[in-house]
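The data below hold one chain only, encoded as structure tokens and taken in the form predicted on its own.
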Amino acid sequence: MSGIHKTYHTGSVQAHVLRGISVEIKKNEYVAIMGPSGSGKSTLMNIMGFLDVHDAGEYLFDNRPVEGYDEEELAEIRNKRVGFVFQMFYLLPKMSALDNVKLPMLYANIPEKEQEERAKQALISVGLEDRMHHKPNELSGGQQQRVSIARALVNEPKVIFADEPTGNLDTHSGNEVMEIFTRLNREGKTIIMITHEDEIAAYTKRKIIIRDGLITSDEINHSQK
């Protein structure tokens, strides 16, 4: 990223939330946003995942410009190419764990049997072979987040995305969905996190910190657990 801005005008209303953005993340980095409420940290990830677009500057996804894909290549990258995990969890609140985490493999044109076979293996990834077939109200906040990263990771992304994957765990639920991120990060993922709890971010390689839209701090993080 080059010189991202982005405005979102509310009325006569305007908000600046990025200033002027310039950042690369390569691949199998371990990254925490940090910054307070309003930073622009959600909104930098909402366009480095394709959820939202910037206004000026320049991204480059790939070694491509995000500008040269085209919508249907901009559908298969959100599909199949990066996951997202968020605070709330999302899951459909009458579907089992499996059938949750299936979900993704609909819009990929998986033959039935695979979606069910990379289903299971995504939730044993996450250790919940003993939870699939359980609804999101008989398992656990800590249990409904390792569902929603094995949604996440079902079409073998390559970058993931987390927006304050802890915000709503305890403590204890909260450092096992960490493990199995920084696990992830071994196997090869890149992985993208924003959150504002130093004790999470620890668990990252560098940290990069956003203040009125701006990046104030880009460092290695030396006290990575």
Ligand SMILES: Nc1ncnc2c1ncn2[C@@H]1O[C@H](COP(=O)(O)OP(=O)(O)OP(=O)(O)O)[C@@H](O)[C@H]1O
Contents of the next structure:
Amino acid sequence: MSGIHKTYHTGSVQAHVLRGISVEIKKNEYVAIMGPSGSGKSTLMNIMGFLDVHDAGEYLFDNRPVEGYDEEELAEIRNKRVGFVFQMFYLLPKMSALDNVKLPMLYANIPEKEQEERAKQALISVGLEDRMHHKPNELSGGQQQRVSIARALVNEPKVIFADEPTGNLDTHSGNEVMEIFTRLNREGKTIIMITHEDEIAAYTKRKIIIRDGLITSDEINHSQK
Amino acid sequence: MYFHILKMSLRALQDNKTRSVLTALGVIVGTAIVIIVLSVGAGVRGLILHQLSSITPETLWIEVQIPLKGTRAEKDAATGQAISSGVQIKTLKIDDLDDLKKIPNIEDGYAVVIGQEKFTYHSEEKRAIYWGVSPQYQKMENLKMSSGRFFSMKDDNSLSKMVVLGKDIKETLFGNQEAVGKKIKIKGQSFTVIGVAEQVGTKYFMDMDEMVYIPVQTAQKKILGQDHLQGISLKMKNKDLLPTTKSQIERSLRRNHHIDDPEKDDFVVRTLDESMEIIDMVTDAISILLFALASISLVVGGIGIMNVMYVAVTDRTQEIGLKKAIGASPFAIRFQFLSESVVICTIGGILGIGLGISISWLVSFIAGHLQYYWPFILPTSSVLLAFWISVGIGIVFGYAPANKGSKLNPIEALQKT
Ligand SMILES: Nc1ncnc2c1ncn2[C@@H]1O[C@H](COP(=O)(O)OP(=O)(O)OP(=O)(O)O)[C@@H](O)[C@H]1O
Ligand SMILES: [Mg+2]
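Switch from the form predicted on its own, shown above, to the form predicted in complex with this ligand and output its structure.
In what comes next, the whole complex appears, and the chain from above leads the way.
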């Protein structure tokens, strides 16, 4: 992407949050985005992950410009090509872990039997084989985040976006989550995450720092954990 | 996928059972009214038809009317008004009946005068409606006697003072005693009871068992002091010849009444078809009124649904945001909320149909107990109509909220707390 701008309008107040971001992320990269609070990290990630749209600049995804996709096409990209992990997990409270993981497949029109099979597989891969039928409020924060990773994985996207995935977790759970991401990256997934913690960023291979809507530093991490 | 989303909707409704039922109340009432209108409407029709069941396609009824330009309804209204304000049209006579009976397709006929008098037997006294009729009445209306006999041509022509009593008035005046052969007093004159009719029930919306029958000419000359009639009933041999017969009747009456302009007719010939039209007009008018009522409550119900669905979309903004973030299309979100409102309305509709059926049945049950023939009719079309209306309400009034939900920006929706 190059020259990306984003301005929020709240009443008469305008916040020029992204002021010309240019960055290229290749297949199978493992990137940490860092920077002070309010610098525009989440805004940038939401645009990269098709949850929001930029005002100016060019964004190529898979070598194709994303401008001009309509809502139904965007829904399909969110569904199949990218996966999102949020700081707040955002699991649906009335559904079991298994049903939460099945949800993206529901919108992908996958047959019920296959949904069940793949959701179980995804939960096993994040180490939750014995918690499948628990509701979110019966799970710890770390377990909930692992459910949400399974949900992001289940439609086999190439890219996973994670906005402070360990922000609400203790160090131990945070490390568990990071180990999952590292394994996924080894298996070929592109992973882009936001974090405030250097120990977390240490798991990644590339570190981008944003200040006031601009990239101020972009370097390879030679000492990946 | 749709089946699954539907299942999720059902679960969402289960979590809010009371709210859902309350929301559906307007739809319940609306569909119930639709059922009641159609079912009770059919029942009323059945009731009226039964009351008029002795009118066959062969029957013709001649009545006096005020000569007037205008439509049938205007003439009827004017005549009704004139008669109730005491105007009498004195042109229809027994001679007219005699002439009409000469028309080849007329099999038989009877003349009618109607009045009200006090009937006394010793100390027992009763005000009742009497019909002065020709002797042919018995055969044409199929009146059966439980004792005695009906009057004959000879009785009528000789102005015999005799009466036939309906079943109930006989019991009022005589109790269990034999009535035939006894004398009762009408206007100070003595009349002999020659017969008592079997139970008839209500007919033409009159309680025929409270009725007294008197030979028509006796009633005219000895009680009313007049020589005109209120009406004549005729029976055709062949109903297919109706148009010809009707114009023959009109010609004959115009000749007798010296009328050359049909606009100035002082009589009207009514047929079964015409009576049916009037019945349809009345029942249609009632139905339209009730349908308006049903529409109002359906619209109110629909607005209620719309309101609740807007609240549901707002309450579940975060859920919508999450679903969109993981790839739910606007269409899928719309489908989810639309299916919720349709399910609420459909359940409401089914409850309303049940309620409507129960009330319609109760009405016919009570009417039956009150000795009215009131059939319980449930047209299949009414159930289908009510059902599809409730589904339609769900779609029409659920669409706007569902559409609003489907258009939310995923990240903004997700960050709503
Ligand atoms: N929907 C919005 N409307 C208006 N302003 C917004 C909106 N979202 C974010 N902003 C503003 O944009 C700026 C950048 O927000 P953003 O969430 O991208 O920051 P961040 O780098 O992710 O911060 P943090 O580390 O606290 O998550 C902030 O000043 C914020 O107030
Ligand atoms: Mg942020």
